[in-house]
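In structure tokens, the next block holds one chain alone, the form predicted alone.
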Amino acid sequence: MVRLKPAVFTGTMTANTHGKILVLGGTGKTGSRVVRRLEARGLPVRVGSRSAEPPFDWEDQSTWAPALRDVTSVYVAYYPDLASPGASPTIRSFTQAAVDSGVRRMVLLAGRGEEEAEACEQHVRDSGVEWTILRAAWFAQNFGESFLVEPVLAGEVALPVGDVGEPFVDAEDIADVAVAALTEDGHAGQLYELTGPRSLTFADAIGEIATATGRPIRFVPVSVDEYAAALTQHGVPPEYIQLLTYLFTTVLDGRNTHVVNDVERVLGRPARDVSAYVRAAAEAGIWAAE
């Protein structure tokens, strides 16, 4: 592997001293979290995404420069997926980039199981810059914010994973880490794990957000044939079929189960329990009947 020009900067930064921050995935679920915080704070942020001004553009090399310039430190969390085809090669080039910019610090948001994705965060850990990886389990929020709320509102969530267990956790909780990360001394050249206080399985999921709405929804396990052709019958892309089909079939195996208390750790309080989210956001209405 040819390795990343190193970095000239040496020292530490605190939320003091920092240049402006660049939040890749910006209006994600994580993302817009992290730009919130941040903001919160008064502290100079910049959105990285298709429609901020400047663009930012995975696909478009020549977003990448007007994005980093002036920044000092990013948040990266890349669209689809760090195992996804591509992404790798993707990532090395934008984290050469971002050395060249003077990036200093760079947090890195990585999936838990994920082989393919550790020549990413190796890309990163190379590069001569402050890193920060979190690898996070399943987001509780892809109940509520992302393609499986279409199914909990039909009342059918039809998947191909079995009886196993998986310590969601609150995107919530992935922010606040990645803030500390991005604005605090002591988290350079750490990976986090980032995972709920209890696994659970996505039958008992679908059962809390059944009892939390008062809503008959039912919990279906499928085949991966039979879960693929639905996809291919909705007009979902083949790319991301293959992806949701390998997240289903290889990461969602058991090897990521066990829970860790890294959010703890950085936080100095227990991570959000999944029955929290269901709960608030079955206030607000996100699995409403219409």
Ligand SMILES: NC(=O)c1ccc[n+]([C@@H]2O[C@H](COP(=O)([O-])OP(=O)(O)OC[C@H]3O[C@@H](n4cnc5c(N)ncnc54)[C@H](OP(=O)(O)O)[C@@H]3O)[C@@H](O)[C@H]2O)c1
Contents of the next structure:
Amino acid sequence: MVRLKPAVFTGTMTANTHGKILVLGGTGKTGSRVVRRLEARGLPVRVGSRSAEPPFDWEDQSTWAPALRDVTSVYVAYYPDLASPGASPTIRSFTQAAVDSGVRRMVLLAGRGEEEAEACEQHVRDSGVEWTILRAAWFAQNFGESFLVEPVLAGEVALPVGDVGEPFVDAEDIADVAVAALTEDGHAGQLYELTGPRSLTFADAIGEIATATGRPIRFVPVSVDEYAAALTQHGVPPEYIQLLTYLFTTVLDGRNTHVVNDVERVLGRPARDVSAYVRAAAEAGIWAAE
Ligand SMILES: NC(=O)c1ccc[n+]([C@@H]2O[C@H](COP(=O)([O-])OP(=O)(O)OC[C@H]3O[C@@H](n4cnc5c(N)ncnc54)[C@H](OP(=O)(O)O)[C@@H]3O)[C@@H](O)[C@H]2O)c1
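Having seen the form predicted alone, I'd like the form predicted together with the named molecule now, please.
Time for the whole complex; same chain goes first.
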């Protein structure tokens, strides 16, 4: 296996020396962390999201050119998910627009073991830009900054998943790798699988949150139909329900249980364990009772 130099910032930034770095999903779980790191280095960053100025909307192609103006590198965190219907043609069109606009480097965030996401990856690989693909495991932050917050706070997390192990990855690690790929040489043409250092079940992860917060939180395995019915009752849009049930059934079947050490290979330090995330999030009061 090729051993990369640790991603210590060296000041060599070939792709973005002359342009801005556009961070799509720049207010989200990974994008906001990427933006913070780039800004801390004094690099020219543009947030790409519907609430940014200029606004960027995946569903409105007229917003793409203004967001891409003067941009030479792009971090792509697609919303809602590269596995959702319509993602592949949208990524193909966006990648073409980016190339036409002068973008020379793209870092694409994808999931692991998702055929649909791989079709999106291929558009970026075929585009002629310097590409880096980040195939990430389930984010630890899904428990604290996403759709699992509410059930965790309610003390009962019912999911259609059994004893399958998942090597939850910390979004901080994803952001560190993304920034390395955006700012350093040596990452073009690389596909990195970003996982945490060990696999654990959802029940185990919930157990760790219960311990760290000192609150009773039950994990309840349910059938896919029960899960979909509960989401419908909560007013979740059908396309989002479809996406979640797909992720829990098709993708969480054990294909992604294995740990890959690409975080350490790129950053020169071990990936952060989900326990460290849970402890820090609990201390920060993310799951504090209202
Ligand atoms: N969660 C996981 O466990 C996991 C695992 C592997 C891979 N992934 C991949 O991660 C990606 C999502 O990244 P993330 O979790 O960092 O993002 P996220 O937290 O889901 O953030 C959503 C971001 O997208 C923006 N957004 C929402 N709708 C938009 C639209 N129509 N047009 C443009 N921007 C829009 C939001 O800002 P505004 O509201 O201001 O527009 C926000 O910045 C997905 O493609 C998924 O495949 C996720």
